[in-house]
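Presented as structure tokens, the chain that follows is alone, the form predicted alone.
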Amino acid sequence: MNDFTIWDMAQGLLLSARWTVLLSLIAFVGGGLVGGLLLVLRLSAGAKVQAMIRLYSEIFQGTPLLMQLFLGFFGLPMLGIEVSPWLAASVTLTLYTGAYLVDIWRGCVEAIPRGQWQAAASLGMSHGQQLRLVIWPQAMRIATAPTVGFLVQVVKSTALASIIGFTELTKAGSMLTNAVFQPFIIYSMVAALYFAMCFPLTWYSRVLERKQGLALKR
């Protein structure tokens, strides 16, 4: 027999909760760095280091991210690298995270017309140059959707790190259920904080959808 009232467990909840959005932030974070430094390498660099580059974007996205984590999780220590639950779900995420940005902000690029490189060129910028001032503020319009909507995957995707060990609002839910044996209630609620974390998101992605549509009608 337990004590517990609903209260307690959406208390309870909620407190795990903070673990699912700071990961997601530091993965976010963490992935948009690693996207955008791979971005530029992709843009400027030569065909061996874009070769890679590709490869690395193929191996994250061509595999599935349980299975990243495990080798994370359990094939570093195997190395001789222990890593604890947190440290393995940051960093894969991280680097899940990047492969993906790498090629949405690669498309948002490779959507101007080429005819403003030339322009651009034509009055002596340099090659990062034309990517800073003149490409990057225009491929931004229209990369802010899909990076925001891509944000919401990436929140969802912070449950698998539960298989794991790390604490966060689904493995809350598992340890709560195990507790009290009221599944149904103990999930909604869980169903209930992530839709919470990512409607807002989904909505203003598709917000930024009709303006950057209207942008483009002008």
Second form
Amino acid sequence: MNDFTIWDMAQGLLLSARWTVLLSLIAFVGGGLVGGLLLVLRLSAGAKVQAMIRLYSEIFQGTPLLMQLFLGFFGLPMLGIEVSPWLAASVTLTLYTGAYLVDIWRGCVEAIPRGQWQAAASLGMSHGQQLRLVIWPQAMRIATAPTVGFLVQVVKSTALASIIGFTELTKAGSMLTNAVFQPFIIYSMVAALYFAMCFPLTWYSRVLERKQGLALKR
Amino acid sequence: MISIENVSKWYGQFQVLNACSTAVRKGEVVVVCGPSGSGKSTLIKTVNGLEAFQQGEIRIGGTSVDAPNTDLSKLRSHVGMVFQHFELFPHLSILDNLTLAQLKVLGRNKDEAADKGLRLLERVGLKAHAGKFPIQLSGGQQQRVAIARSLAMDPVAMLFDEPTSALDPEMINEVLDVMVELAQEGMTMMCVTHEMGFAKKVAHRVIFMDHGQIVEDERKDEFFANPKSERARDFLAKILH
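So that was the form predicted alone. Now I'd like the form predicted together with its partner chain, please.
The next block holds the full complex; its first chain is the one shown before.
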């Protein structure tokens, strides 16, 4: 058992980090699509739809992600829907990410002065055109930094998927620990790998924030 | 051209417009003035449906603004509006500000729209700034661009909502000059403004509002020489120094 070298362990962890990256990407893209779609609905649909979207994001923001994963993984089979850890983790993380992104983006859209909507409307643009051509390009600039910041949270949150048996970085780390009994070294390497994934994102979001600060100062 | 009949509007319990009626004929220039909070900005924004109203009717060239079968976007595309805070689109260059709605709303082609945009920029004296962004221009220049942006849509009438009140004093005239020129060319205009010099020069009629009501609606000479209401006399005394 003890003939594992550090390099062997690192290699195993690196390979499993692929699944963390992939799960994060699924959550980013899926959550982005869900968030974007719901944002458009929140800005244009009737009061009932808006209330439902609000309820959705309240529920996902107000409960632990771990419970959501449990409900997805153990709850759905009780309704007769078989789910793999992959599917449960992907769907749950997508819905979780979407619930936050729709709120972050709505805040950014609301930060654009009402006069911009009015000016666009007075030129004869439809509601969709006002949003797409005038409001969103401006909101996007404000949205980039908080969005990237939130995506860092998502990367770290994928660790929770290990608990429903999804073999990503954290799960691989604990499996390896059980085999070689070197928790300190292994979990240090796991942490370092998370850092290597998150740091570029936080660094990038700081650059964006600084850029935006300059633009506002102008 | 524009007819406003018996229009009332409430924000909850508070009545902002109280049975306002007036009309602007083709080629007429009407100045709307009154103390702040009198409802004049709200009134002008009801004309192109930016503000809803609960009672009465507004028609532009015979089309009712709030009828359910009215294509409000189409109606608005024919009515220019200039705002107090310019509201240029900050993410677009000056020329793109002028072409965006031409391309997306009127369906003009790129060359046509750019051509029109440049001609209008030349007219307001800002052709050299076509490639700049709004933030790089002074307030007066931005407002002239905003006027040009509205004109690019070939409007049948222009609405001005306090176009000079956010400007530094030395920039007011460059904007008023553009408006005077427009008026002299026969544009139908409804202007909320405190610039009584502008009113004296080009307005045909002056509407005085207070507490959501149209208190006076008079020919210009009559209004300045001989205001009927106490409130209008007070207002003029304050504003004309």
